[in-house]
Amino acid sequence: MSEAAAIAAPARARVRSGAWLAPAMIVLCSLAAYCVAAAATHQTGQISVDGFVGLIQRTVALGIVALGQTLAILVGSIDLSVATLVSVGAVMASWMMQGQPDMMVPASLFVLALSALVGVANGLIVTQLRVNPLIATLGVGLVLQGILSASFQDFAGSVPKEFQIFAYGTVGPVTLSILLMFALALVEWLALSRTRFGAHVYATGGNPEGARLAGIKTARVVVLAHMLCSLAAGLTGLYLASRLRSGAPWVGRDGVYDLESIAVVVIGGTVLAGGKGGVWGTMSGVILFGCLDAIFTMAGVDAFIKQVLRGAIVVAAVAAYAYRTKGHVA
C-alpha cells in the first residue's frame, strides 16, 4: 500500500463503516416529532404521502447547498459565499431566459460555469494567498452581493413554463427536485467512499501536512472541493428560479443558506476542522431542519422565536456531539 493510500485508509474506513446509526436516529426522531406535532395540532393530513413529500420538498434548496458545503468542510475549509451565489444563479438564469424556452440551456450552462469560476477563485484565494477561508469566502460573497444589488433591485426576468418542471415536475408522487437532491447525495457518497478523490478529501481535511508529504496535492483537492460547493449553490439558484418563476437578489440572503448549510452539516456529525463526517449525516441534519420548520409552523410559532429556537437547537446539538466525541473539535 502506498503512503498516500495509508493516510487515506482510516478515513475511507470511517465512511464505509460510517455512522449510519446517528443519522438514522436523527431522521427517525425528527419524523416522530413531526407526526406528534401534526396530531397534537389536529393537522393529521400532514401525516400522509403528500404531507411527507411536501416536507422533503421544502428542504431541497438547503439540501443541495449543504451537500456542497459538506465537501468544503471535509477538506478543512468553509464557504460563506454560497448564499450570495444562490442569488446570483437565480437572478442570472431568469434574466437571461426572459421567458424564452430556447434560452434555458445557455442560461443554465452560464450559471453553472460562473459558479464553478467563483468556486475556483475561492479555492485559489484560500490555498495560494493563504487567506482564512471564512474571510476569503465572506469577501467574495460581499463582492458578488454588491455587484448584484447594484445591477438588480427587484425580480429580474422570468423563466419559461418548461423550466418550471425542474421544481414542479413529478415522477409518481415524488417531485423531480427531490429525486435530484437524493441522486446528488448518492453520487457524492459514492465519490467519497469509493474513489481516490474521496480518500484524498478525507486525508486533506484530517491531516493536511501528512497528506501533502504522502504525495497528495492538497491545494488541488481544496480548490476542487470549493468548485463543487459553488456548483451546488449555482444549481440551487437554478432550482429557486424555477420554483419562484423568477430570481431576485435577496433569495439567497433571505434563505440564510450560508449559515444554515454549515449548521446542518455540523449537526450531521461533520467536524468543522475537517476529515470526519459524511453525506448521510448532512442529509439527516437537513431533514431535522425541515421537520423543525414544519413543527414551528403547525404550532404557530412567531418567526423571530422560531429563529431563536433553531439557534438554540443547533448549539445544543453541536455541544452534545462535541461531548460525545470527547472534545474533538466540531
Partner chain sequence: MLARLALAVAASILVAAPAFAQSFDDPKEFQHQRDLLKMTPEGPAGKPWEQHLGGGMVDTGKYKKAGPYKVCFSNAGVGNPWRVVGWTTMQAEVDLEKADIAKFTSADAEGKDDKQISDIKDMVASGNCDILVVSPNTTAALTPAVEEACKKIPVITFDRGTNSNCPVTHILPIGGYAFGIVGAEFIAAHVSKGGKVIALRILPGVDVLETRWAAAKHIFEEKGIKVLGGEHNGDFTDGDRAKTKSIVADYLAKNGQLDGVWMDAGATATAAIEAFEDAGMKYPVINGEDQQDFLQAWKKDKLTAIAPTYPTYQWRTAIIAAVKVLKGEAVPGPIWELPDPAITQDNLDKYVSDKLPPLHYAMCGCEGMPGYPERWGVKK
Second form
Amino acid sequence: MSEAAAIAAPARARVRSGAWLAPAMIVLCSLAAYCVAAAATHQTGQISVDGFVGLIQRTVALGIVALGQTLAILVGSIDLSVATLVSVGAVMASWMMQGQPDMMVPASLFVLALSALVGVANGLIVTQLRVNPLIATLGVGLVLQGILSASFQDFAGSVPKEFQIFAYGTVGPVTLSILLMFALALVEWLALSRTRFGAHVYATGGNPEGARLAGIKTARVVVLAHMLCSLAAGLTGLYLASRLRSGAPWVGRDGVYDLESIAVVVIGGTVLAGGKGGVWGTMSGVILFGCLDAIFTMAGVDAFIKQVLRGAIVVAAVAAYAYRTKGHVA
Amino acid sequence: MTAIGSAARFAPVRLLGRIHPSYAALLVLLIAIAFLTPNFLSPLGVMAFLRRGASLAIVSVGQLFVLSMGGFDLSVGSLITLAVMGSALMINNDPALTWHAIALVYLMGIGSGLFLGLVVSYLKVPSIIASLGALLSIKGVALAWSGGSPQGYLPDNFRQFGRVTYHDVPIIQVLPMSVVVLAVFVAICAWLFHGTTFGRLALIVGDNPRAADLAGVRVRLVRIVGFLVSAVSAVTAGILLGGFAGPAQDVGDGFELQAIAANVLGGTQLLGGRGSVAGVVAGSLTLTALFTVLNLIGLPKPLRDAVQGGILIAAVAYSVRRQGWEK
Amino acid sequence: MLARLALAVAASILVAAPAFAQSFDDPKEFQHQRDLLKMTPEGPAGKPWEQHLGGGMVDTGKYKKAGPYKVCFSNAGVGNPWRVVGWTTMQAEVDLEKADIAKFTSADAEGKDDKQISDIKDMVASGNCDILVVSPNTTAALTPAVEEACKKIPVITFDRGTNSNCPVTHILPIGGYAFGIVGAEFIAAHVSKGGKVIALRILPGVDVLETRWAAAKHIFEEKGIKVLGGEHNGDFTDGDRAKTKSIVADYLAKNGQLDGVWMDAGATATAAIEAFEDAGMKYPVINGEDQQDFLQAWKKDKLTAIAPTYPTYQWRTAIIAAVKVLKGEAVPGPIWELPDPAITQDNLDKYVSDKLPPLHYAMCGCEGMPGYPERWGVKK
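Having seen the form predicted alone, can you show the form predicted in complex with its partner chain?
Now the complete complex, all chains and molecules, led by this one.
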C-alpha cells in the first residue's frame, strides 16, 4: 500500500498546486461576461441575488451529473448512460410515489440503489468484459432507454408536495438544491484530495499499469467510480422529478446530460484520458455553460446559432488546455 | 506489437477468418427476412435491401478510416443533414444548379474534415470532443441557414442518385443507382485502405502513434486524410439520402452512432490498429438487416434500440475475448 | 463476476417490465370533437384565427391596463417545422400589433421542461412582463410553473395545455380526434368496401397522435374498411421520410396496388406518394396535412386527397388574445376552441404555392401579414 501512496503522491501534488487558478479564472470571466451582457441589454435586474440564484439553479441538474462524470473520466473511463439514468430515476421515483408522502423515502432509496446497480454493471462490463467504456455505457444506456420508453410513454405518477421541497425549498435566498450541489462538490473534492480512495482514482486514471503494479485494485476503483457516477445521475433524476412534479422517459435525453456533462468536465480541464483534473474545474465548466446560456438568452441569440457557438466553445476551451500536450492525440 | 507485425497480420486469408461472426450473423438475419417477406429472395428484394443499407454502409466505411487510427468522428450525422439541407437551399429546384451545389457540399465536407484533422493533430483536442463540437456546430449551421425547416426543393437530376433504378439489367434485372454509388465508393475505399501505403500507415498510426512517429510516418497528415475520407463519405451518404426521400431537417440524426456500431460489428477495433472494409460493409448490412427484422416482427422502436445496445456490448466483448485467444 | 452482472441486468429489466398499456381512446371526447367539426364557428368571417367554436367568454376587466404593453412569451422550442412556421407567424403578429405592444420578450426552452420552468420564473420575476404567453413543452411538468406565474400576471397558454385552469384562456384547435376523423372519412368515402388501405403512423404512445389514430380506427370500423399491416394497427415510420418510403414500397411489392393511405401527420406524405411513383403504380386516395410539398404534389399529380390541419395560426391567436386581455376586452375561454378547417379539392388553389418551402404549413393565416412571403422562407 505504501507503494500505491508513492505513486499517488505526485498526482495529489498536481491537484493542489495551481488547481484553483484556471477554474477561478473561468468562473470570474463567465460572471463578468454575464454582468456585461445584462448591463448592455438593460436587464440590470439580472445582476442581483435573485438573478444569480436563478442562474445557478439552471445548472443544478447538469452540475450534479457532471460531478459524477468527473469521477468516471478521472479513472480513465467515461459514462454515456447518465442521461438515460436521469430519466430512469425521475420516472421510477414519481411512479413509485404516486403522490403519497409515505413513499418518498422508499422510492428515493430504491432509485439510488437501482442507479448504483447500473453503475456497478457499467463498471463490470468495462473491467471484466473489457469492453471499451464508450460502447459499454452507450449500450447500457440504449438498453435502459429502450425498456423505459417501452414501459412508460408519458409522465408516470407524480411526487407529493413535500418532495418538491428538494427542488424548491430555500434557505434564505438560496435554494436547497443549489446547496446540495455545492455540498456534493465539496465532499467529492475532499474525497479526491484527502483520502486514499482519491489517490487511487488519480493513480488508476493516470497510469493504470503502474497503479496495478503498486498493488491498487484498479478494477475495483473503476467499478466504484462508475457506481458513484451513476448515483449522481440517479440523484439528478430525483431532483428533476421533484422539480417537474413527475418524471417522463425523455427528461434525461432532452437535457442532453450525457454529452453536456462530458463537455463541461473537459472544459474544466479534466483530461479525457484520465488521471488529471478535478471537481472545481468541472464546477467552473458548469458555471461557464450556465452563463453562456443566460447571455445568449439576454442577447436574444437564435436557438440554432446558439448551438453553433456552443460547439465551437467546447472545442476552443479544450484546445486551450490541450494544445501544449506532448505527443499525438487521437 | 511492432509496426511490421501489425501489417503482416493483415494478410487476406487471416482477414476472412477474423470477420466471420459478422457474416454468420448477417446470414441468419437474411434468412429471417426471407422467411418474413416472401419476395425478398428475388433480385428485386435484394436490390431494395442494398439500396436501403447503402448510406449507412458508406458512412461506416468512412468512419473506419478514423476509427482505425484510434479516433472517432461523431460529426458525420450532422454533416449528412448539412449536405441535404444545404443542397436543397442552394439548388431550390433549379436543375442547372445541381452540379454546383454538389461541388459546394463536397467542399463544405472537405472543409469540415480538414478542420477536424487540424484541430486533432495540431491543437491536440481528442477527436471525440472535437467531433462532438462539430456535431453541435454543423447541425446548428444547417438549422440556422435554413431557419430550422427544409427550404427549397431537390430536382430530379440531384435525386437520381438515391432514387433512380435501372430496369431490364441482365441477370440482376434491376439496379438502383445508389447501389452503383455504393459499389464505387466501397471499391475506392477498399483500394485506399488495403491497397495503398496510406492504408497501412493508417493502421500503424492507430496501433502505436509514437512508434509510427519515430519510424518517420507523417502521423498528422495521415490523420487529416482519415478525417477527410470520413467527411466525404458523409456527404456522399447525404446525397443518396436526400435523393431517396427528399430533404428533412433530421435526416442525419443518429448516423454517427450507427456507423460506429457497424464498425464494431464488422470487427474494427476501437482505439485503432485493426479493421477491414469488407468487415465494415458486412457489419453495416448486418445492422440494416437487424433493423429490418426487428421492424418486420413489429418490435417498437424503443425495444429495437435496446436490442441494438445489447448487441453492441456483446460484439465488443466477443472481439475482446477473441483477441485474448489469439494472443 | 459474470453471474453478478447477469443478475444486475435481470433486476433492472424486471423493475421496468410492467408495461402500461395506456388507453387513449375516449369515445365521449371522440363524439364531442365530431360534433365540433359540424359546428359553425363564431367570430369574424374569413379569419379563423379570431373565431371560436361555442364555449363562453371570459371577462378580463380586472387585467385592464393602459398601453402600450410588454408581452412575454415562453416557447417550448422550435425543434420542428410546425413550430418554426408558428413562431415566424407569431413574430409577424407582434409586428402587426406594434401600436399596442411596446416590448416583446421571448425565451426558447429548446425542448427542455427544466429550462422552461426557469424561463417562466425569470420572466415573471423580471417585472418586464404585463402578460405571459406560454406554449408548454409538456403538460404535466409545466403546470406548477404556470400556476406560480398566474399568481403574479395574467397567463395565456396555447397548443399543449396545462393541468390548471388558472390561465385566462387556453387556445387550441379542436384536436386529435378531429384530425383523424376528417382524413379517415374522406378515405372511406373514396375507397370501395374491401379496398386495401394502409395507415402510416409516426410512433405509438404520444397522446395527440394516438387520438388521431383512435378516431380513424373508429371511422374505418364504422365503414367496414380493414387496414393492412400491424394487426390492423398501422405501421410506424418514426417520422422518417426514407423509412416511410421503404415501408410503402414493401407493401406495393407484396400486395400490389393499394387503394388508400391514411397518415397521422403529413410531413412524410410526399415520401409515401413517391413510393407509388417509383413503383409505377396508380396514386392512392390519401390524406396529408397542410405542408406545401404535399399540396403541390396533390395539385401536380391530381391526387384524390384531403388535408386535415392542426393550424399554425393559433400562434397568431395567442398574441391577439394577449392584447385583448390587457385592454380588458372579453375573450373566449377558459378554453378557446379554434376551428381547424381542412384543405379540400375546392379550396386547394387558395393554399398551394410553389414558392413557399416544402414544409411550410399553409394554414398559417399569414398570407396578409407584414413580410409575407419572404419572412416564411421565400427568396426574393
